[in-house]
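Next up: a single chain in structure tokens, the form predicted alone.
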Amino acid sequence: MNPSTTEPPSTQSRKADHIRICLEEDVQCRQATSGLENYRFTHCCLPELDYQDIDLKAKFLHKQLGAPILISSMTGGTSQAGMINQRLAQVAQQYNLAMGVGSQRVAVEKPEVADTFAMRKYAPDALLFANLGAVQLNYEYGLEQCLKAIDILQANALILHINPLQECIQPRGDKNFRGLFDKINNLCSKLPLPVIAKEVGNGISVHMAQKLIEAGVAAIDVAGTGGTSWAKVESERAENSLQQRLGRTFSDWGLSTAECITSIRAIAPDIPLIASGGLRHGLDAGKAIALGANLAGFAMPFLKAAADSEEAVDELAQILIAELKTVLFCTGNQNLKQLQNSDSLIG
């Protein structure tokens, strides 16, 4: 049997799994949580402010953003994924938020799904991030495939999201992780674009950053414990007896995403960072900012909104950021940079 023939629709079945699972099981971490919780702002009673004059606008590689929310990479590769890319796409535009895509392999070997993940024209404005697995650099991927996913979403920076317990899982995962870190600073030196290093549930540690800052990445989305638990994901469509008990084995295995965001940001204070996993709500936002974090990003959230209608990502987005706007409002604060210089979170 030619692999070339048969591992688009494999690819392509595995994103519809994703979507299904995440949607209909429990795939969300149990023990290992965000960290957030662990922190709570300093109520202030009488802030000097007006609510109208608070200011949720950021900037991430030099870009201007309404508000500090990123649309976590999700999806793409088949009709559902297009239809709630579209959607995700659209509210990105219409509340200037920065959005990513699943990863595009797909759409590198099949080109036919490459609308799928062509948000572009829904979003003309927004920040875009296109997304590839960076261990696909040791399966002969290189600047040309990464040059092509880009094209493909027309996007502002690429996402490399890194991935070991989740291939160590799924079925047929890709396991030779050997001589990345050469590969990613060979490509940061030769893409035209800033390079995103991103993990996808388990966080990344202080030391595995300051190694992907030396490779040359402009950004870290460090994605820690909290949220979906794609170990779980995995073995809901695991293949035997094996796979199934690594998924349930190693289902809250990882870093927590506060405590990515605060060892990272004491060694590195002007790394763009992203905090995702486990965030549910505007606070959690708040608390990620306060602690370091220059975007927050959602998925599950996202997700269950697009899968549902126009009207519940619309309605999602205008959630998130009144409740981000109360937190600044209720700690005194008129901005992002103020918050982040308060001490109005503690912990």
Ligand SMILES: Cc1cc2nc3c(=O)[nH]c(=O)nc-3n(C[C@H](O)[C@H](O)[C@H](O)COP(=O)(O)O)c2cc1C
Second form
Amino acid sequence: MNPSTTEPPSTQSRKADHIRICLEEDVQCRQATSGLENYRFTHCCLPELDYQDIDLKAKFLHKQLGAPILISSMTGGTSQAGMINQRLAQVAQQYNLAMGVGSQRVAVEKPEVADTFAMRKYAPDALLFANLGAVQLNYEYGLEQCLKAIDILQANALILHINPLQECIQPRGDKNFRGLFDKINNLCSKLPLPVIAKEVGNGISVHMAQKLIEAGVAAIDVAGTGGTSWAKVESERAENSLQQRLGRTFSDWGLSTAECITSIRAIAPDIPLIASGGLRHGLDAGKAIALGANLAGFAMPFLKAAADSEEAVDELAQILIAELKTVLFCTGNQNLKQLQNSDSLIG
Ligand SMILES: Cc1cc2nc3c(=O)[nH]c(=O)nc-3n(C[C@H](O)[C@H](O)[C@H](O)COP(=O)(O)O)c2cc1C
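Alright, leaving the form predicted alone aside, put up the form predicted together with the named molecule.
To see the whole picture, the full complex is given below, headed by that same chain.
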């Protein structure tokens, strides 16, 4: 979709391309999976619970949520993106879920599109995450731009997305990642809100997680493989055969969501941890939480629903919640803590 009547600047048209490609093309990983399919729950035939007592409440970064579900960072910057964000924000408010917006670089540079990210008015009580690319810290971004992104959304925390593979493939990608740990460290010490480090579908290794924690991030979203492949998305936008070939070659690159969660949780028992990348239903969310995640993030499923209608987003939230409750009920666990402390998951 052309976002405006005039020639759009490149960051804005990229946003429109991403939505169109994600909705129209097959951009899911082909062979790489989330790893969650390797786990099964033990069925409990006598849960000794009343279903109505199942409690999905979760705490993340000191905020109480109705369910451990994150609508992952996706978009903003065009009128279509603004509508998608609004539909997502209303549902985040309705069910008390967490929500992220897409990279706000376009709004920092073009204040007239800031309202397509300004979701606080639709979600006054929700846990909202601002979003900027970590690599922008090497391209003249600093505390001021981060505060601006937070201010636009009136966010509770800032996600710094880390996307080296995507930058390699996309036209004119920002590929200088040198010195970023120090810059993240500096930002974390100055920003008055928590910083969350997040990949975009290639995963965060235990070694990188350790260094990010040392740099001061308050939480990690592993965004592993198995779902949307940004190499594939960018190969669909390629301007030449080299970019197209790169995107195809690396379409399944990365670490699975399950392996990231288990390995990071093993060395950092207390770090707030988000599982995302390839989660497609509440059963996936249940497995990710049983493996040690605090929140389960979904991007593509919410994009498809939001592009459809307000009702579709509402219905998706209800389905995810019902699926997650069913996991708890049929494993005999009343709440998320019990699920995490149980031996219900085998794999
Ligand atoms: C249309 C679209 C745009 C996205 N834009 C961003 C972004 O700006 N910043 C970010 O951190 N992640 C972005 N992502 C990545 C998602 O947050 C998520 O990490 C990734 O898609 C894997 O999750 P999934 O398999 O549920 O789609 C985007 C995803 C989609 C589908």
